[in-house]
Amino acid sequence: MTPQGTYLILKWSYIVVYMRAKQRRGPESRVSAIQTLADLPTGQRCIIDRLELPEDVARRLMELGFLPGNEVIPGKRAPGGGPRVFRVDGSEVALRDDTAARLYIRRDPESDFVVLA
């Protein structure tokens, strides 16, 4: 049992793959603005960088495929400003904006938009 208020923070940038990408692209290509899943337009591909959520919520999202390094594509929003659908790891998962705002991403500015049916 974890104490209330404990957070699990996973950073993809701690993994060796980050070093390879940095060497390949160079330090000049880093995007300065920090973005979250809640910031993206519909269909914009992105890669999850880190989750800053309570441990139990983060663990559940990771079970659903929201792992650092996985690609996520934001979909349509429910009517009335409800949850938004995200495609991740071959499935579709709806997340509220407050949860999506705690999932930080990396995005290639040249990545293609995906048309979601």
Second form
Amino acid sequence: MTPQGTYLILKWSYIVVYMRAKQRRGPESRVSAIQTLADLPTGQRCIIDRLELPEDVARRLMELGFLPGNEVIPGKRAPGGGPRVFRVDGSEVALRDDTAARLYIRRDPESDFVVLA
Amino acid sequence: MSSCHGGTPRAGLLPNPSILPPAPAADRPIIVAIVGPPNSGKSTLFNRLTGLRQKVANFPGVTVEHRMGKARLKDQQEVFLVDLPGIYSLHPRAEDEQITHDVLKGQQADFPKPDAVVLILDVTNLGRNLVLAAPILSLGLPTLILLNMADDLELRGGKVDVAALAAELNCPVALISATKGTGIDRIQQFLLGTAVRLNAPPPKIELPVLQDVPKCRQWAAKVGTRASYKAPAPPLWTRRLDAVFLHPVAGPLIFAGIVVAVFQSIFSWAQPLMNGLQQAVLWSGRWMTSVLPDSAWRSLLIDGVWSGLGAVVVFLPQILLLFLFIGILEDSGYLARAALIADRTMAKFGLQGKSFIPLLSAYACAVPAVMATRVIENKRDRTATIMIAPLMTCSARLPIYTLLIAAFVPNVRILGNFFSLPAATMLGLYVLGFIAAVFTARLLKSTILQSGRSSFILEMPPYRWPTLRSLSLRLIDRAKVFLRRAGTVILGVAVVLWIVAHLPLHDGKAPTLEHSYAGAIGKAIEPAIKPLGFNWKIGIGLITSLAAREVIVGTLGTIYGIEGDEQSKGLQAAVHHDLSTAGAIALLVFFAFAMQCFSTLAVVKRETGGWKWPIFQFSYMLALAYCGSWLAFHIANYFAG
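If the structure you just shared is the form predicted alone, then what does the corresponding form predicted together with its partner chain look like?
Now the full complex is given, and it begins with the chain already shown.
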């Protein structure tokens, strides 16, 4: 990916993230509104912090690699805004947004973009 | 190194069979369970070892039932292998995982606890796959660990020290490729030694607390590091393909393109084969007529059995072609993407993407589809999916669809030269079934099967080339099932039909069809089906097709065979006597909606645990079929007149 490409991705993600954050918190809030996997732009690394889900769902997600401390990279979304594919622990797992929104993350949102193939 | 190796102190290698004592003295055969995470190659291995038919597909959770097969070892010993649904741990969430759990723990009714376990792991993602080793080793059964997809690992530059891993886990480990067949002899050696290991104490190994997933994952990472595991490069081709198949615009277009291409080729490719078969059936019928003496037996054989069977067997090429396409979609891994694409749409009807897989396989046959719903964790979602599965256009509808379309729809090209009107009509019928299904799902999910929005968690397998071996196993399997049905159900119906069509005798002579018992039965229901544009002959077909949908074509074959029409003009021409075009359309709609399949009702009863759902399903679909074809008949008549 060229530097322009990377710049475009960064710019776009910033816009997307900013708009989402604005929707959720009102105009005052900033990029730091990113809290869950659902908020992340495509290609941004993050570390899982905790899962706030019913025990059986959380357990299955952890078995698939969504463990606190593990790295996750959001990937492609199904056409038309369906579930999204996440790269986690050597495989790819698709989740709906309402599930992803219960997976809280830690790490500064402006670091570490991965250029996806 | 200990007992697990049967006394051989070489890590990573299995004992030499020659030093082992002969077969076990147990009164039942040895049972070895094949266990592994979804999509790790269990069924491919099972096929390799048993040579038995078994559904394999590149979609997590295709093996929905445990299946048994016999593996013959080098010294003529036989070991029973059981292929279990994929699991991530011994904490089941869905019904299929529950089966694996129960079998391994010896809690499955009517099934003995296995004597040994073959744990198969995907070595291209060993870190996560190894987590399953902890609960499996804790069972205390003799265990062989197979690291599958060795060829992939090597190709993408990964490495693992098999001997070190065996030492770390204290059990034999082998690197194999189930698709290519490399390393398979190691499994034979392990199976040969199973009898010896039965009485040995389980090997000592330190395992993490199984309830604690993070601890288990740490343990797996530690074991991986000690076995100097180097993960392979990511599957680049899978990502490139996903960039296309999941593209917001190209993705859905490709999906639609695949569907249209499948329908077009089912028509154009299968046609020459079907014509050839039809000629063969007609020719052999005439030949038999010429060589056999004229008697009631000749009439039964040729007009009853041969016309009935022949009319159905002709459709074998088309049905196999459909199964071939579905097989390629499944084995390549595209199906999981299709589920992803479909999730949003399915959610609108109250279902989820996982329901899409059973529904797609229902296009082939509803029976395996109903069993495949076990992967759906939510019970109400599962019941709703079972209810709508028979509305998907299964391959048993193909014979009557093809017959009526060929007889009534003119073969003209539409949309330039790409698509023919018959193919478009066929596609339309598939769409009709699908619409009825989603409508029903919506209805059920907003009334008696309400439930909260369920979670959708689906692992995306890497794309793989479908193997010729797996595809041909499927087709052989389907051909067998189809011919067996033709040889039992359809044959039986043909014989019974011939008999009731030849009774009662008047002065030792058979009556005309109209005055036979069969005719009387047809006439009895004629008032009910007259509003749909069907006469009493079609009525006979509707009654016999309650057993199975394709029987109607056999029945029509027998009816016209008795009347002497079919042999001369062929079924397509003969059916014009009894159906107007509007009636034909109504009949197509009737078959799109009606529940005419005993096998499906039986499996629904088994899976839902009672008669409540199958009875509901039958009545609902019959009502839908009746109203639908009444509407179709009148609309078609309005436009025609």
